[in-house]
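Consider the single chain below, provided in structure tokens and representing the form predicted on its own.
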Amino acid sequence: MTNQEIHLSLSNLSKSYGSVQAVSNLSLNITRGECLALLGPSGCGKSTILKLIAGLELPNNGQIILAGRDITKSTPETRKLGFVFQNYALFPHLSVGENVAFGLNARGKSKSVISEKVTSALELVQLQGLANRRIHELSGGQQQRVAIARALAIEPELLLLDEPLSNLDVALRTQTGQQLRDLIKRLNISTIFVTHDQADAFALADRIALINEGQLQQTGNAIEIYFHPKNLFVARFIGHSNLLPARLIKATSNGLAEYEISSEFHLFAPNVQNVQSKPEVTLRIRPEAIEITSTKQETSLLAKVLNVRFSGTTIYYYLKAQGVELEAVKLTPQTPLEINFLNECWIKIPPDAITVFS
């Protein structure tokens, strides 16, 4: 990442409220045109980061540089940012057009400029012709688009969105999320959005910054974070994982090692460097990596089927092998597997599907 590509830079950013450290020494760069998700559990500090960027809160330490300008202590109205709040913060006594024009009026734009920009912004979010509607006459998805139009009307340097899809039902989330991503890409506008929902982050973001307890845990695209978590928090938070306490027994050939999960349950997995001094480890196994068969194969283990849950596109298997409980998942086949009706099955876990945390 070169300096020419960086549009927003957060350097050693910290914010505390009394004894509570909401953001701790956080550094992060966003490139021009990038859509970045701040992902993490509730109360982890991600909304505070958004407020610090917007100027709604001031940091105790650190620096915020936007397009080469130091905006760390600038007032919100001088930062040229578009902010879409979680509850949209629309004015019910104003029409759609008046809501979109609000920021332009506050900046003293002429009536002709306001009219032109309101029309353009409503066209961008596909709400043309609704300028005279009242907010209560709109659906949730339409209200969200009004809030986005208001943020875009001022032609911001950066678009900030706080939980943009959380108020929508499941069907509308998918449709609106795709429309939002298409709009961001069409405008090539740098965007940061906060979410606690990894499905939203995976669907909308070019890159994800995973936050916990005010600290940056990992950044990367969805594939990198899903398959290569840097620590146990990321492994627990992203997707579903089998996390198994284990002990290193011995190193073997081909960069592998033997790990003991129970006296009767041993697995071969990557040999992590320096694990010799700390033989106690945690093995992470994704449910979809566990191979299930109805017949015994080489190196396979016998498992008892505790429960089977069908969820449409996938089937979840809850298993117990050598006293160890595991969750496995498979895509639903055209014809249900025989395993659905058996009390036992055979499982196989490839070594390269196991991540070792020392």
The other form holds:
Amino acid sequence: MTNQEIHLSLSNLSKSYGSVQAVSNLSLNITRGECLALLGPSGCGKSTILKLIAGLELPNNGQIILAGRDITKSTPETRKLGFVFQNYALFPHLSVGENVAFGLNARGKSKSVISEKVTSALELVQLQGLANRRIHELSGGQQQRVAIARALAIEPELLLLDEPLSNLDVALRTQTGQQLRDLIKRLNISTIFVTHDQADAFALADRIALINEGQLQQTGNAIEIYFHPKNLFVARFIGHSNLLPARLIKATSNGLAEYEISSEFHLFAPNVQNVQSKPEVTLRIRPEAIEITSTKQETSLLAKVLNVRFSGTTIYYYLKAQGVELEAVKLTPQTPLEINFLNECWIKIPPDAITVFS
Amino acid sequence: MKDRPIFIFFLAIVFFVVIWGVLYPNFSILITSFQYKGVWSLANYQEIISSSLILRATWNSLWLSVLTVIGSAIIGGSMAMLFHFLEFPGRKLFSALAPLPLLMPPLIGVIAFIFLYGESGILSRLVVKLLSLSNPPWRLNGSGAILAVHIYSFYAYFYTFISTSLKQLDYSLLDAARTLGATHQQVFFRVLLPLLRPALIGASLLTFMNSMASFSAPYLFGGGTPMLTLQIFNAKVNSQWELAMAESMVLAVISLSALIWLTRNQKKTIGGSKGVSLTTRHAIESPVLKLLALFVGIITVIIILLPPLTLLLISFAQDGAWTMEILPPSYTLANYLKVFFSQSFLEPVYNSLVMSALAAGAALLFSLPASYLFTRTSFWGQKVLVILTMVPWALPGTVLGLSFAASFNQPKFFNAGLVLVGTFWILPIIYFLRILPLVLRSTQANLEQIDENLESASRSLGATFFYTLRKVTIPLILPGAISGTALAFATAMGEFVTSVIVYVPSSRPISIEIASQLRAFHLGNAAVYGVLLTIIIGISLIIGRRLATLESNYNI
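Can you swap the form predicted on its own for the form predicted together with the partner chain?
The next block holds the full complex; its first chain is the one shown before.
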């Protein structure tokens, strides 16, 4: 982040459709040049937030301040925001160049300015020379780049992207995502994008805002969110976690406590209990933090291997220890010979692999 | 929203048309039907109930319409199935020719039938000669003749509706049923027919309403079979105004009930999965069956093509020279030259072109804002308003004509002193109302298909509401809207039923001229008009189709 100046500020934003509360009391700031992901399951209200920012919907409550200007009630055409729609919304009756020029034409820019800006916008997304193509002659990836060029051509204050990678096939996603991030960083343009895919959010965003049922759950960078999910929803939403109901037995030294998952299965994990709270908790165990050995070690537990799934760079183990099912993941070893598909193994779960939710 | 004033303006236009074009004329007809010699009375309805002639006419109209639906469904349906499920030589040509009768307005179909199967028709003469009879073995008269010409004119609705459904059908559903152990019959009755249900209901509706409203066939060869439309016309000609109105109410109620009943039964299409089909058309292997299919195809095409070809032939026949021969003995261009180079003969063509163009243009101008209002906004009473705009199309033409004759005949309080009867304007206005739903529906359908994100994108790029309308929305729907307008224009060109009630001799349309030429036994002249009309309709439909495909390119 270049500086900490607040570029867009949402405060206490609410929007309901009839009895459905799409966004409730949401406050969020983004700083200049920052790339923020709105991450959440489908129907969580993240797209509505984008539409509120763009002015395509008006909030019932709250305020939107862009670069010090209150735009809460202003019409979409006066906001100067670049919106890239999930389905790109390219005008099918116009050529690539005419699409990119649309916003400039609407603003009554002169011919020479328009042609210059269209050329440079198409260069930004590496589509130079395709200005005369029809939209339906382009591939999906090219269409997306036209949509981005069209949004950038008006030199927007803010770039808004709705599910930018969801319409691309898997082979294209990683590459396109990387190019998109490079572009955003090169232009140093403040960006908000919506996604339901945590991998996209982790790969593209400087900061992630997790949304569920219209409410902000947590903000932070990918590492913070992965290692320190604030609540069960976040933990569940971020990847394959082992979430186990447990019971606090007693506090021990070093800020740890002993938890009982089943009568035979006790674990030491950070003590987050205070005096009043209930002993029932949920433990989240990061799959990659479970240590697996073929021989018994101190404090390790015997586990049955139910299933092994090899996925290339990693291997997933589905284990059962003392009646409790666990998922563990390991990096694939250097040589195939080192992969042994065991029937049984010993596992060890260090306390810092565990997050406790009360 | 800031866009509100413009919507209110749109709404005002819609209200204007609905109140004076739909509500007022229909209320006039309703009220007049309850008057007898200017006094409130049920006499007209008593007359209807007690008159065996009117009751028989009503009954005839009803059962002939039902039989028309059944016959058209069987013929149109079989043709669609044959041409879509089987592959055999000539299939493409046959399936392209199958919807041809749609090009000919019912009146033209009727006169072509007279030229072909009538008492001195070409085919009748041929049969008489071949079998050495004194009279043809059939008479183009009465209910049988009406039914035949109805089926000829209307089977194409079933053919096109079912063909379209079959083209969009997910054939993997049929494959799935087969792999689950269903026999061909079970697949047909349990899977195919239910999937075709919306198409069948749509085609039945159009066919039923068209044949209830049919006027040309009973008018020209009704003979001893009274039909409701003809009774209304006769009552009007005999100046029994109030009785005509009451009869119109009966006809309107039957037609509108059918509309309501059938649309209620038309449940939303079952959303199909979009699988890749394993089977497409079955190529026929057996040479015997191949020949049989070819034979059926050829016979069908001959039956389809004979009426228009006869019309074409007669248009070149010398008037008066044709007496006993099977085919006209001498041919001439005189009939055509007469129409093209004589002011009085060209006039009806010119009249029809002007009046239809005015009506179609007005319908397009009206439909753009109205469809925007109906699809992009929602307000209380919107549905009622949409239905009301459909009424003049759904009502039988006879009723529509009478309703205008009753409401704009002399200055009244409600018509603000506007007299249309006896003026040039009555027909363009009635055509406008009649074809409006065709344009409105196609415009609305196109607007609904436009991704609203396109408008949002335009707004977020800095375009105002009007700039978006001008540069995005209208360019996108225009090809589809004009394609609907072309169809509407074609419909107006062939209009006869309503015109015959309210036309003004000085601006008589082509259809009226055809009927009067026929009555004067100027067969050649009537045929020339028929050919010209069919060509004009054909051209406008082709243009419409071109535009429709242009638009489908937009849907990426």
